[in-house]
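What follows is one chain in structure tokens, specifically the form predicted on its own.
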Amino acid sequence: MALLMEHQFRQLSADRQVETRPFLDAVSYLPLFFDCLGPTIFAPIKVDLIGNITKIKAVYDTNPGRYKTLQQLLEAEKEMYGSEWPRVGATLALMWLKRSLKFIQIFLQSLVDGEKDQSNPNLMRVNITKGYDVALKRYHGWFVQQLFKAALYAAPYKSDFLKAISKGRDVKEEECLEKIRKFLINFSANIDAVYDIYSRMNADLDYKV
């Protein structure tokens, strides 16, 4: 659990604005999360995550003052790109990034809620599948969905996953799950706020890859 708890997301302010720099700092550690799920099998999602973080950071670094919050960044790009927006720039990268983050959010929430395969409770297929179905499946074509199914059967056991995110330390399952619950408080608030921005600005695109 150290992997997540050492890089907590900030608590949102009353206006629910997501500050760009702290958000990017926090998400930059999440590619390591997919190493715990399976460094080879989940590599495509990890690579996608890293690529989108890099694109958003490159835009932010050009004018940190103008892009202080994610809302300001999207508003600036909407004005800048006109009819091409939102299919361009950091707006497009953040659209895909938030979906990967939603996968993590739903997967971890399912885990701490105790959802499991009753015939083999140490498997995480129920939790991973729920995360994928909610966050990513509708945006993936048949081929990518088949790759996910293959990855699902290569996922680690829950006990091994919890040990991996605890940086190899043996931890009691309930203690680890309680720390995940605490991590999810600010993490979920940030992800939900980003989704709200896209909803308000009508910036989401519904196409398959």
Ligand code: 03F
Second form
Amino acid sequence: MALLMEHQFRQLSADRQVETRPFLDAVSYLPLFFDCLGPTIFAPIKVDLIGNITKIKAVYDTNPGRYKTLQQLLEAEKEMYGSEWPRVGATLALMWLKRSLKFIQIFLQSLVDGEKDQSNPNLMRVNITKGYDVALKRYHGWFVQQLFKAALYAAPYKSDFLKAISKGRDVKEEECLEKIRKFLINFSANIDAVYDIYSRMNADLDYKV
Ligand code: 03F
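Having gone through the form predicted on its own, I am curious about the other one (the form predicted together with the ligand); can you provide its structure?
What follows is the whole complex; the chain from before opens it.
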């Protein structure tokens, strides 16, 4: 949990521009949380997440001044790639990365809002399914949707998950949820701003994988 709070997303300034460097720094800690989830069934998801972060960073590093904000990065690629854009480069990587982040956002928000299956309150399936339905399901064909169902059954119990993200310490559930609530403030604002860039620039694609 210390991990979560030490690597907070930046508060956005009034113009709601997301600066590329701090955004990449903050997202690069998220894959570490997969080690809290246990089973290797989650490995392909971690690989996908890391892959997208790496792709965006590789583009950013070629010209940090030119790509200072995520919007500048998309605008530059739009100009550079012409009709291939947006299914190309860092634009495509961020298109998918933002969906994974949205999944995490909705999942955590549902958890802190106390949404639960009353007959199995220590399961997180309700929360995970909500994140999936909002952020990812419509981009997945039948096969990947079945993978999701399998992953759902391998998900840890809420108590174990909260303990794991608190670095194995037995913290009070409410204390932990409060930290997640604080984390979500800037996290959600950053994700919403990224979604706004894609909708303003008409850069989102809805093909299925
Ligand atoms: C498309 C696609 N990526 C890829 O093909 C699919 C990968 C595997 C998907 C498996 C489905 C299961 C997801 C369900 C998650 C449930 C987990 C439950 C945990 C509790 C794109 O890939 C590439 O990304 C792009 O670069 C490429 O160029 O068409 C493009 C070409 O293809 C996806 O659909 C992204 C799916 C990633 C889901 C990640 C969700 C994050 C999951 C868990 C995070 C929990 C961590 C909690 C953090 C806690 C903080 C406190």
